[in-house]
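Read the single chain below, which is given as structure tokens and is the form predicted alone.
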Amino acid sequence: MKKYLVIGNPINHSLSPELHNHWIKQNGLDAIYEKRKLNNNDLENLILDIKKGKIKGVNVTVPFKNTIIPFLDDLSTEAKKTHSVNTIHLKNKKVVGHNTDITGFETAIQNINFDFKKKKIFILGAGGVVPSIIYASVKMGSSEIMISNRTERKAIEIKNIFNNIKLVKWGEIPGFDVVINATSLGLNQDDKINLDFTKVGKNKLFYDVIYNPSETNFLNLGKKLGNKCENGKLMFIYQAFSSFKLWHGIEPLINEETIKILDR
């Protein structure tokens, strides 16, 4: 039987098990999915056991998509120019990281019917995933980025790789069109991120990258302020689709039935 895991800490929250199960049982493999809790001591055993062939595939969330690149043989184009990985695999005798997270992003923005051409997005973190955020977003032709984040060190880092967005400091509300939560601010029912919004007008998206729980107070607020809300689900589906199929070769099904998987 062929093992596939998520790693991450904390790892509670991650309902990429209960999905990569369902479309394995669905396509009738050998494989089971499983989460893991790690510490940054325990990554370079990891890449080990995917050399030896005991675990066959990958996925990587909080607080590992940098700190697991130098480890990896190798690096997609994306990976590379995101410094960011969410999906590792063994392909010609070398542990090959992915970023799979781009596409999820981009994908779960067409189906919602959102345009992001010309517009001004103003992301919240500077987390593993913001990059891939960033990419995505310039991919979509927005038309500025900017990110604020509490501990401004790891924004300039950001900055690093994508010189032209904008830092904002903490507090400050910019004007924009979207807005997204990329904090683990929310992974907690009684989490509350602590900005005013209330000066941002209305017809405004507001994007929150958590899944779990499905409305986090950051949405609640948006909805309130008569604002468009979504949250990462279906970003988590699509990312986790092109993960299947870049570990199985086979394009999973996504339905009605895959969504409510999710739904908690």
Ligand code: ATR
Given for the second form:
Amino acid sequence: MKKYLVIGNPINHSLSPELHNHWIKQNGLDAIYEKRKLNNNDLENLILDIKKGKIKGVNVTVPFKNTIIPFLDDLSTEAKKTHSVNTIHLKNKKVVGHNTDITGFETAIQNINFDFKKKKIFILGAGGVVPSIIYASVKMGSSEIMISNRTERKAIEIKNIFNNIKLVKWGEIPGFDVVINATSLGLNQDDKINLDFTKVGKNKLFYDVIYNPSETNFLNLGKKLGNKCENGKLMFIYQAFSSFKLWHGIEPLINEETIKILDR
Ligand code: ATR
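For the form predicted together with the ligand instead of the form predicted alone, what are the coordinates?
Time for the whole complex; same chain goes first.
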């Protein structure tokens, strides 16, 4: 039986096993997908297990998307450009890091028929997924990308990768067409982002990377103010779709049943 993993720390919340095992069963594959909580000093052995064929593929989540890179033999162009890996795959005996968060975000945005062309994008947070959102936003033709993070140092690190982005002081709200919550604020239903969006106007896109809960206070407020709102569910499903395709060579089915798997 082929074994696949998602690694992270913490990892308990991850719904990747539910989604991948659903598709594994649907396609009659002899495989299993599990989650594993790791520490930094476990990464080297993990890669050895991939080389030995004990593990066939790995998804990587917070906090290893960047720290896993030195252990890999090669990177896809996207993983190289974002310094971020969420999918590992053994190809021609080489352990290769890919980034399917980018296509996950892009496909999710296309799915809601929102056009990023010439739009001003304001991103909150500077965590693991932000480089992928920036890369996808550039690719989709946005005119300006601004990021704001409570800890400025981390925002500066991201600006070192993407020179053209603008840094915004935490607490300030610039003019924007799209605001994206990429912080972990909202994972708890009571979490509130301490920013004042009341003057931003209507008909913007409020996007939250969080999908559980399905409507964070951030999205709820965006909606009340007359904006389009979208959570991170489709992004999560489409990044998993691309990992699945990479590993198994099959495009898994996405329908109502798939989406329900994430309703917890
Ligand atoms: P990591 O930073 O390890 O990659 P993450 O979950 O991807 O983890 O990112 C967490 C993000 O949520 C960070 O941008 C974090 O801001 P800091 O860099 O200042 O820690 C942000 N975040 C978490 N709690 C926050 C809070 N109470 N207020 C504002 N931002 C918060």
